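This document starts with one chain, in the form predicted alone, laid out as structure tokens.
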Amino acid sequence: MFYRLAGVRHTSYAADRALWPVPVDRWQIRALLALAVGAPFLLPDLYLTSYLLPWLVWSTAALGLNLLMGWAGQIHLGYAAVMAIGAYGAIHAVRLGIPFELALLGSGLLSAAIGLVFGFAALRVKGLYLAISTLAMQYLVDWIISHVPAISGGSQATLQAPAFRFLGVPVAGDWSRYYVALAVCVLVTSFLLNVGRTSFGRALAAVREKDFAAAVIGVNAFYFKLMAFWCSSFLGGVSGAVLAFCYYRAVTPEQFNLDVSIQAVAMVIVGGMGSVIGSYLGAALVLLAPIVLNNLVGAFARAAALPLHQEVLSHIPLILYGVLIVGFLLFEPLGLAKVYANIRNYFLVWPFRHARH
């Protein structure tokens, strides 16, 4: 059987610390990367720009939020505001003639700096109070962006993303925008995969479980919570800039309201907190499930010749989508990542049942 731990011998520290010690895991990663790189050649442009591109961008955003919620155990209801800061910052930077690569880093640093300011105040509290503090950040940033014309041009204005280059190559078509989003997503994924193997990741895990117990063993809980806020805000700013340049190609205040923050939190919770693959699965479910359900309900209504009003047809997929999320939370509270882990663990010991725990 190809999916086995038998024969995997850790003869060095490097082998013991490998991300994917099982050979089939490495082959899966290579196959997924090959499919991601070849997707523009395999899929129509409509599917590439309407489904795959936003999935990559929102997976990147979910990874950044998961660092704070999953690894550090801190709630954040204002993540869309962090993304908005990065999006507006990157557009203004590129308009001033700054290269896109530097604008991308600058947008992340700008979001991280503002997120750090709010983090100093927000991390003095816990639980529901922390959620309300981050919610205040969302409303404050929304108000500032809408009422300061120098940032947004006005509450109803739209800022078009200027033409840009990435690593000296002009980015103009759908394919090139897709590859920019893919490159950023791969870099963020590589960072998150390695966080858990560092002292920083272990300190975040200790703070997440019991912050006072972490303090007893010498972990500065407030410092590491603040660093989690900084890193998460940086990744949120970068993902907001990529969203503005590669997907929306413009930015408006309505694109980063409270609903978007709730959507990002849903991606993390449904996918699985503290899981890299869970961020991908959660983003796919939140983004694609309403579209799939809408098509299925429409096809069923036409096939069965049901005399349903268009307003009813438009609300049925939303109801099914809500039922789907509640069902996942009821039957597998740890998210889609746990479903994947259960399937993987089953094949690791098949046909035996020693891994049923």
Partner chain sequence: MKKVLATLTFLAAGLAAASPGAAQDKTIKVGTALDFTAVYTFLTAEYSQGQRDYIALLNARGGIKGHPVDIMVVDTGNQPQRGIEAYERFKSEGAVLVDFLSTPVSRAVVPRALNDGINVLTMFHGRSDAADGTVFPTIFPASPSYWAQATAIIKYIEEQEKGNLKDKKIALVLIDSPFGREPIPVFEELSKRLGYKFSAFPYPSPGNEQSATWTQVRRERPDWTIIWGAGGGQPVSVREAIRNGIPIDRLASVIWLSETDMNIVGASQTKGALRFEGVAYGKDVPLIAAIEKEVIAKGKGAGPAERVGSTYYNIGVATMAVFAEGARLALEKEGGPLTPAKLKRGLESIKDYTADGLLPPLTITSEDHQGGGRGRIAAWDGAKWVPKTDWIAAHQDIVWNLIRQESAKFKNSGN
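Form predicted alone done, so how does the form predicted together with the partner chain look?
No partners, no molecules, just the chain.
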């Protein structure tokens, strides 16, 4: 009923390869885009600056990591370090007078170059061993940033993001920062939506399933593993730069520590490996659920006048958050994206359930 499949015919290759063959999906995308563009007019500033904006930036980052983990099947426990390289690179570049657009690309290239070095580990080791070697990247980058004053910005170890212009427009207010983040997010999303349709995406899938089987069918696993690290690190660097310029407006080493790497991995796993919408949902859960739970528990405690100490009250959201993550993964191990797909599949034939095969 909602998803009218009648009249959806695959009469040409182009139609067959369309991203959203069902019209309703296209309308949903358009509506979401319209909502995203109109968000500054619709949402109070509080929700725009501290919910929607970080969500978009973290979704961008989760998409970059998902390319590596979901599409190419490599694990990365040092993604925050990749983002840190991008953030510091971009801030230093803009301070040197390089335009923001170039600095954004440059930060991506810098992260990609350094990320690639650690990607070489992936040529030799897999799984847990790769996790440990990427963990080394996290520690190395953390250590270098906080021990080199030229990078970290002296004894206070904080660098302010300088004022910048994007495509000639000065970016100063909350709204313009939001639109910059939105633009980058839309670009990265459309790249990942299309990855699956390219030979690059198919090669990554082949490498993910079995690298020497991929080699047998003529896919250069060596090349594509490195390409996956390169692309993912590039996206990580860009999202780190956007995070620094549009959200934090300053960088310190603590903003990119190991916890953040773990959070990024959690976003991908809870959201759904190899899924675009999963990256969004995962970012929402990992980033926003603690804040929302905290506020809800606080409001409930106030309204019910619970005689609880603040320490206890602060730990309840943590318990709920843990329950939420375990619950989602028990309920649907393939992540939030699969939950969404299940709902969509249900409505695809609703109310004619017998039509489902």
